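The form predicted in complex with its partner chain is given below as one chain in structure tokens.
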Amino acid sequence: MPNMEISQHPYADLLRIEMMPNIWCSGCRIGRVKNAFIEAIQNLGHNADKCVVVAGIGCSSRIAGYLNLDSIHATHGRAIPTALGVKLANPELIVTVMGGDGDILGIGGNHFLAMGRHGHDMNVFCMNNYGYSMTGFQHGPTTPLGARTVTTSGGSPYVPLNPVAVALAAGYTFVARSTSSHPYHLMDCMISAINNRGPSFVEILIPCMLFERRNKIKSLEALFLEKANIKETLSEEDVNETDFSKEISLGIFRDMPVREKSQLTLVKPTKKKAAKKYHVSFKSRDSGIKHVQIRMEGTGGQGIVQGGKTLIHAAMNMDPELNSTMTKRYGPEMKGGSCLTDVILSSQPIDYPFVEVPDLLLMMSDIVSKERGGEVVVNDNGTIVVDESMVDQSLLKDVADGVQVFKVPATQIARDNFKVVVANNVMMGFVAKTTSIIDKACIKAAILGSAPPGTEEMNLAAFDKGYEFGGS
């Protein structure tokens, strides 16, 4: 061959000259990969601006340093949630994730596992050279059963990971397998995998040269070659690989479509009702409130928490400038834990946002003051508004006497007449007709801003048996 300048090298636009030479040991086989990469962007004729390189740790993923792309080298592991990254941030881009076993199927195996299911346009070709070598050859993922490593001396006594298999379980929509040492294979498998529209894996099975030495393993180049076979079409028995007695089957294990969005069965089928519009107006006016404060307490699974969102959005509908805020306690518990939350409303700006002594107390149940030791707390002059289904009455004898106490058996009532559910919206209207705090029209307009569509006739009827019931 005459002398060339490096210009003219076919590979010069997609070679970074300047981090030449690489690191890689001599005869290292991780360059065939590389330009068996860059053939293959060559062939399929894609604008290299478009391609980009992600890469994590180890030596096959220094590749990314190499490669004349945009190109990121990433932490070890994470090279498929980079790359993810930046396919979202820009879907047009061709994207291209390359690394070694242990840092895709290792450390990263999480991530191997989900982009599978995220079904994105992009393409894993993961080397696997059975063990890490860049940390000076300690066993891995697919390390073979037995095989002696830094590690393992007395012999790996794990079962190595079948990349191909865990693809194709992931839900890759291609599955290939090929090794360094079929350059030519390896590059149509490429090149098939970066045409297919879903997430795209090739395993490149390849040796390392001071990994068999140091663990004294026979040359895997030799076995490659003497075992491997390419094959047109792939069976079941051609996932297995691990065990070199055998044939080593080479190909494309799948290439499918994108998976369509298949029909969710598990949904319930729902009676469409013909959408009834609700309405309920209501007149915004100066409140003249100064400074309240509204606790409801319960359990959960009540709607606690709903029923203060109803009241801070009611005064919101009555005095767009009122100011206010809301606060819940709960614990980790969805239902059956002790469940508050506080509104206060005030002409001021609100600086602790908790109700310290609340002039206003909703109980719908006792066991946020079963929990306090049976102590109730309300404002000398304050009000009690309690669910006599679900309250102790026995707790309210020492309140003081200023205190009025106004009851409702809002959860029988829901029980009878609804369902248990809106027993918070019996105890709404009751409160809207026996308080004066906040307008009957503001509190349902804000009971059917948050109902759940279909239910509004539900929740605002359970509204009016509570204000029916606060009396006429």
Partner chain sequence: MTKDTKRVLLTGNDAVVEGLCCAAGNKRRIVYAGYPITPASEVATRASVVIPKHGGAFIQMEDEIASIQAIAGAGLTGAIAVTATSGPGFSLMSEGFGFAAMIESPVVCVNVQRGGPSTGMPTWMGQGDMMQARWGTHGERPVIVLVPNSVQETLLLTYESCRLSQEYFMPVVLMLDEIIGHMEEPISIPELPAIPLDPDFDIIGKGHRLHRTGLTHDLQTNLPRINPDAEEELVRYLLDKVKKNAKKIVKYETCGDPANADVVIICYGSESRSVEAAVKQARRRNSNVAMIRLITAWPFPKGFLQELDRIDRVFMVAEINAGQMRVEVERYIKKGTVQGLNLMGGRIHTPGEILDAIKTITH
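Taking the form predicted in complex with its partner chain as the starting point, write out the structure of the form predicted on its own.
This part shows the chain on its own.
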């Protein structure tokens, strides 16, 4: 028989030789998991350029650094969302998350749940060594009840999380359990997971010598080999068979080739009516506006910003040749805090977009004025339209004699006839009637263009109510 000369190790193409030797403790079984993954890729015949591994922080997560594949070493607990970004950027890639129980199920636990629910076609291979090993072995989400760690020296008082049960509940389409002591079974589980469509999860039990020393266990690997029971079919009882001192059920708990999405059962389907189409005709014209500054102020949630948008769109409907700017300002609380919107309309280019002294002031609340110490800022020859449902009238006693003041209970009208949220359009109708700045049809067309679907009739009716009030 001729001598067969082996030129390189069979895993060499998928290893970063320059990174060797690895940092794992002598006898650590994470290397065996790495080898099983390499064999799974080789058996599937996948192009290495199509395979991506993403890992977080920890002993197990260091696998990404030793694989000669496109890989990312993400931050602690963020491997899954990082991997999701890769998958969304290129859905053709085979994306695998590899890490420990602390990184994936502890710090990254919420991402782990979300991935199962959202159903993306990715693999999560979680090496469960029952704690945070890299930093001296602290208590983790899977630490057995009564086990000693750096942070539970008297024994863990917490019931451990069951990774398989969580994955099943979260909706992973493939769920399996294996150990580093059963490399061929582990490789088969990895191959099945990669072939499965949808989110796949494999829990891989691995021994850690730090855990063994603190808990005076001679060999976890020996216990895995002795207590493990590989089964072709697994029952609900097998999900909870995880105690290495008694029995460990290994195998595939779920394998759903195609994602089966649940249907809503609480909501009865109804036939959707065709939405009524509304149209408002208007004619554009030369507005004759030279320079007008408008401010709408009130409380976040009153539609102050939307009101500013309505005004500026209405002005553009009326005179497309106008120059215009809109700026909005609000405090740290968008809803409930002070809010104002500035609109400038000008026949000339606008150099400065902020209103300093408005020619037209629309007050839907007095919160802005009260924040100024009760001062109402308006041009001495300007106009104020005030929502008397919401504004303290005593604030208006010091305005200049040349200021025109109009009062409309916009919020009360909206509350009595529609909903409070359309009070801003009641104000728009009143403004259209009592001032000559912007045409009625142009404002109504602007309201129609921004009203959420299904609310067009209510918003236009609110405008008409305000317009009618202005003529009373």
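The structure presented is a predicted model; accordingly, all values stated were derived computationally and were not measured. Definition used throughout: the rigid core is the maximal C-alpha set that superposes within 1.5 Å between two forms. Numbering follows the first chain given and starts at 1.
The Cα position of Y184 differs by less than 2 Å between the two forms after fitting on the rigid core. After superposition on the rigid core, displacement of the C-alpha of A314 between the two forms stays below 2 Å. Superposition on the rigid core between the two forms places the CA atom of E232 less than 2 Å from its counterpart.
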